[in-house]
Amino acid sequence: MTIFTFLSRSLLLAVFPLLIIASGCRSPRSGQELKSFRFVDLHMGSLFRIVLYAPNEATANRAAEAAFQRVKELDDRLTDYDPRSELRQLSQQPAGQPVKISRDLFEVLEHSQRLARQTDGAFDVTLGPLIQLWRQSRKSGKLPTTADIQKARQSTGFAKLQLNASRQTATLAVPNMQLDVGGIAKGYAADQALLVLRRLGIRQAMVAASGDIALGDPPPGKKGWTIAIESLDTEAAGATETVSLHNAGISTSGDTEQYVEIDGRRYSHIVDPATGLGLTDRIGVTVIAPTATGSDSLATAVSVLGSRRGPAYVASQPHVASRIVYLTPTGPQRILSPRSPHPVQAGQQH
């Protein structure tokens, strides 16, 4: 049984070359003998991995190339690092002016706004000014001043982003707003890449964008894709837990790798809308949802909601499961949502 773990970029490059052909197996749907192919490409500042089953190398190559091209298109559209991207161009429009945007950007913003309303702003794509401040702090090792945070707050708040579905427009209500969709873009891109593969007849596939994974039909002869979860309570022991999933999204968020220590305090890369600073609670969140778009954004939202409000929100969502691990003075504590897949197996990291 294959176990996919969340590995560092350098290790991924060493373990997964551009193309690997595994042993063949027969598809129960078509009766064709299928082979496993794996591809890796760099987009959105992360390694995107595709594992798919196809009858031959030529078919696999064409499908993977089309999927990666779709991810590149979304990277160019949704990045906040490139001033030429559609996202950055929207942020540069005059306040109060409705702007016609692409279907992709509208879908991302619409999903984000719905989640922002449901979580009272725990997930908020208008936090760009605060996120920019926090990026500077992570580089400099100095906290932003109260005045800087207050100034940035004047241009944040999900209520200041207005969407019109019939016209497919977005309006930024106040000046100096900057949108940041980093908490949802990779999941959306993974879903879209998987959709491209399906349209090309490749249904047994997995697209992994760092910690955000979109899963199609299970591999031939399997009930699901076996996904390994690593978080706060397993990193020291080097062990993992696994779940078997198909036609779903799964995402893990936490500060096991992306964090900074300033004045003796540890801060996450995830910005807390309540403080304008990185989260200080040690928490690792894994979310399973119908799509990677959903799991990606929810993993961030639940991280912000924390170990008390997060489980309650997940329990209110009929098609969502979560695993929350948070550190206390007495050690790690875990909360599994009522719909978490069982069994969750403990095993050694492969």
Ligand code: ADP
Contents of the next structure:
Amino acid sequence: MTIFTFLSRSLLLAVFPLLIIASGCRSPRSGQELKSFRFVDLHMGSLFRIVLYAPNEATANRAAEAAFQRVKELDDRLTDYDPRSELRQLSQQPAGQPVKISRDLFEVLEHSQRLARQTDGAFDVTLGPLIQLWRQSRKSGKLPTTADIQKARQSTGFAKLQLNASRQTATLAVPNMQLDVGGIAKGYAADQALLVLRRLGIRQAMVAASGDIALGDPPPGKKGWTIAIESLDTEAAGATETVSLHNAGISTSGDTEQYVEIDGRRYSHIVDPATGLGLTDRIGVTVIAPTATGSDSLATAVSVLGSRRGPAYVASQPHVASRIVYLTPTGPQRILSPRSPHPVQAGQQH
Ligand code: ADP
Ligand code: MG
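Take the protein just shown as the form predicted alone and give its structure as the form predicted together with adenosine-5'-diphosphate (ADP).
Shown next: the complete complex, the earlier chain at its head.
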């Protein structure tokens, strides 16, 4: 059984060797003996893990290398940490000027803008200036001033980013805008890595970009990939809940890892456009969607929408399921969406 745990990134780094060869299975289609192979690599500041089934080690190595290469290419394009990245270069262009961008960046921005419109800006890739303020707070231990937030706000808002699909251009309407695709890039990279594997004939595979996972066909002889969900409630109870899935994306966003504590309040790295600050609600969101691009961005969006508006939004989406956990003074409360990710089993990990 293959079980992957979200959020325990640093631990996993220590325990996962680069390549593990597991037991063999016969492919139902070709009758060929397939073995499972696992690979780990660091990209986008996160641990990327690939599990795939292939007839031999050489095929598996080649495929994983190509998939990681694709992730690296996307990292180089989409990172906001490197001034040479395509994303940063775009932010440096003069306001009001259409800029031709790559297909990857266009797809990521197009998906983001659709979600921004649907969620009234809860998900918003133009929040860069406010995200920068959050990063400064993490270093200084101080909240930004109201004036800082007001100034940053003048260069944020998804309506200030305009896309033209036929020309494949992006236009930033006002000066000092900064795009940040940290809430969607890992999911997109996981999807793209899975696509590379599929093009190389490997369909029984999964790519996990820490908490953002893209799943292909199920492992041989299995109905799905067994994915462990770790969130605020399971952590408190010391239990693990799992779901079985294939050909889908699943993501968990939460406040358990990245936050800054100031004057006894926790501000998560997910920025609430309403306040301009990190979210202070203690909320953990797991989303299942047709792709990891979808699940990654939705998990961030639903975290911002919160325990009241989040479930209503998910219910309006035909192919999305969510599991939302929020902390109340009396303990964790859980809200499962109508198409809830049904737990297949609870208990020990294997
Ligand atoms: P993780 O999976 O690492 O917990 P998320 O997918 O939740 O991360 O995305 C968090 C990142 O998204 C932040 O570090 C920031 O780059 C970006 N971000 C923060 N707030 C928002 C928001 N409201 N909309 C879109 N992106 C955001
Ligand atoms: Mg996300």
